[in-house]
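What follows is one chain in structure tokens, specifically the form predicted alone.
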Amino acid sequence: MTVAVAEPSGSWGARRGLIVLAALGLVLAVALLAGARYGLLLAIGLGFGLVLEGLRFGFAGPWRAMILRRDPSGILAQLLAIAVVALVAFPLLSGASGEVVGAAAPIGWAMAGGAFVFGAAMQVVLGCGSGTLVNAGSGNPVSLLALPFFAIGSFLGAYGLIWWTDLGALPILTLTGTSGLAVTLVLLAAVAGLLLMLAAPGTRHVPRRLVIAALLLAALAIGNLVVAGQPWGVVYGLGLWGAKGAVALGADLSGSAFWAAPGNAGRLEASVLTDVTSLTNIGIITGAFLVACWRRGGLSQPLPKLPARAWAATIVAGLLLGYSARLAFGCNVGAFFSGISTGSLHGWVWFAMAFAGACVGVRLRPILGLEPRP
């Protein structure tokens, strides 16, 4: 018979304390090493980690629990959160000149084909491109085997993603000032009201936990918007991740529009300490596993028994997620989330796609062997 052992008090105690150390260490390393401007990002990043993991707010969880059990309440904190978010960004950039930039991107056929086909791909593996991140942060074995072939994905949409735009898109069209954050803000709270009409009894309420979440993280992407000049994204940092990695094995990405323009060309040349989307994606990784450690026994996550075809299936998913994610000009975070909140209409429609192709990859995940069927 085996017997367990607890651990003492006081060595857990110090064992947090050393978690919270190496945090404001590695914090302290980019400051040093980068400026003191990355350092803050990849603190903004940290928070992020610490409040989607540690209050368990995510994205494709909520739209699955609405589509499987008409619970609205996650989605209810994420259009708080937007709504949050857009009241300070509207009118910061109204006045910024230039120096803040929206989530803004044109609506084309890529593009929603892109959304449907990432909501789909998302539910496959329970994790956007936010919750990938988190969940493999945790130990997540399924994410942990999508995020590499999400970042692989993303390099590859962004190579060819100017012969997607040119089958089709309309300008980019947004609202701004006090008039477009007027509709934001009754747009966001007409989807509420259909929610709300269509929950189930007993799952209007919002639990106290979520809107804490809703509220940090609002804070945190208004800090990233100041902080950045640009909304909280995530798919750029991991394309740019898979396309270092092509370049290090010795590929040639000039024939790429899009990895030859000036700007990401000199991304690739430099760090990733520099890159902003890398920073904050670092930090969401790196706070989810601090959460995870802060619990006891948060890293023993066991090998899941699945069949091989869910293995597979979970590998074509993490490619989906991050192509259709490139052809669609964000994930969750920086289409819709970040898209509505500054304005863009295109982050509506990514809405909508991705909803759609979400009640799909709902039904995709039991034939793949990712869970028994009902």
Given for the second form:
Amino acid sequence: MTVAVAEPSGSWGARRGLIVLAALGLVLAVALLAGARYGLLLAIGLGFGLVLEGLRFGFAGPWRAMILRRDPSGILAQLLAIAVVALVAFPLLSGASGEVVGAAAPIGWAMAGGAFVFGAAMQVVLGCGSGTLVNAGSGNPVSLLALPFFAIGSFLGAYGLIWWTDLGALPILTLTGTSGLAVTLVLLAAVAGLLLMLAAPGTRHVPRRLVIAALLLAALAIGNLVVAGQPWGVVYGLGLWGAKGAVALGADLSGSAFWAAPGNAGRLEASVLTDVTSLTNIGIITGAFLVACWRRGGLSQPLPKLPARAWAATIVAGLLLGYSARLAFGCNVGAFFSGISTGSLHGWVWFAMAFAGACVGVRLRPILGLEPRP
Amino acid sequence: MTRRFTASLAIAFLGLLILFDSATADLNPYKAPPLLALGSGAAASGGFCGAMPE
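Form predicted alone done, so how does the form predicted together with the partner chain look?
Let us now look at the entire complex, which starts with that chain.
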């Protein structure tokens, strides 16, 4: 028998006050110790975490909803956020050459295959790049276990990235300027139209909560672009954490064209508190944790009892998420969200291939013991 | 066991990462770049998942 004890509202208010103070204190500490830009990037990361967890905005879940129930509302919200970012990012990229760069990456065999594998793996653990961070921060044990393996996989994928891209890749193709923006918006509208056409009756609307979340995410992503000079990303930071762990264990990374490159070698020696994606990743996990602490009963949910094969599948899926995201030049954030919103055509290929992979992943999930079989 | 335990583990993981990192890498706020990249005149140089090694 469980006995629920109501907490006095006064102590709950004090607890929430402490949560706000903790968030402000973290940002201030990083700004003082590392520099104002880095404090601001942590604040943006916290914002991502607060919005994603607080308003329950995700990527893997809405794709699953479309595949299994033909409910497009979550994906429509994603497309709205991408369109809003594109409206600001395209002019910024055209006018501020060099200071601000897009998420441009080449389309290739490994890139397309990586996106397919990522789409499948993210449905197995029901957590994408940002989703794994958010879910880990709010205490989801599957994502918490997947996260370190995501980092290891990302490190390993980056280690051999050049070998994979040598299998065959096109030059980097981007949409730019007003015509590029127009094409991007038309393509987003076309995808939205297709989703609405395929939607089940009664699902052809986007809840207000998701519209607000999409607009807030777009504002934060634009902030990321203006402050960091690069779009929102997740996977690079996780790979950097994995690489730092490998170096600490005595690994020699001089044999990797990726990790031995001057920029990456420099970041390996520098603090994670000066790395853009590390800071936003730390912010996302912490932001989700703060939301879970803020909610009444947010952390009192019992942990699920899963079979051993589910935990083994989580480890493998975590490794695949990280490895494949490197080959695909990003995850749902770096490739899909930021790639499309800054004009990289690899973002569109990523979307198509990852969605195809997701169709496989939703069928693998019950087989692997992560949910009851239908 | 509840999510309180696993969420605390996630935060402990971050704490350990930063603690370990601060022991191996120095921070100097006086060498930090300008607050905003846009308008700074400096080329963007952060690590990103889409970027090839430079």
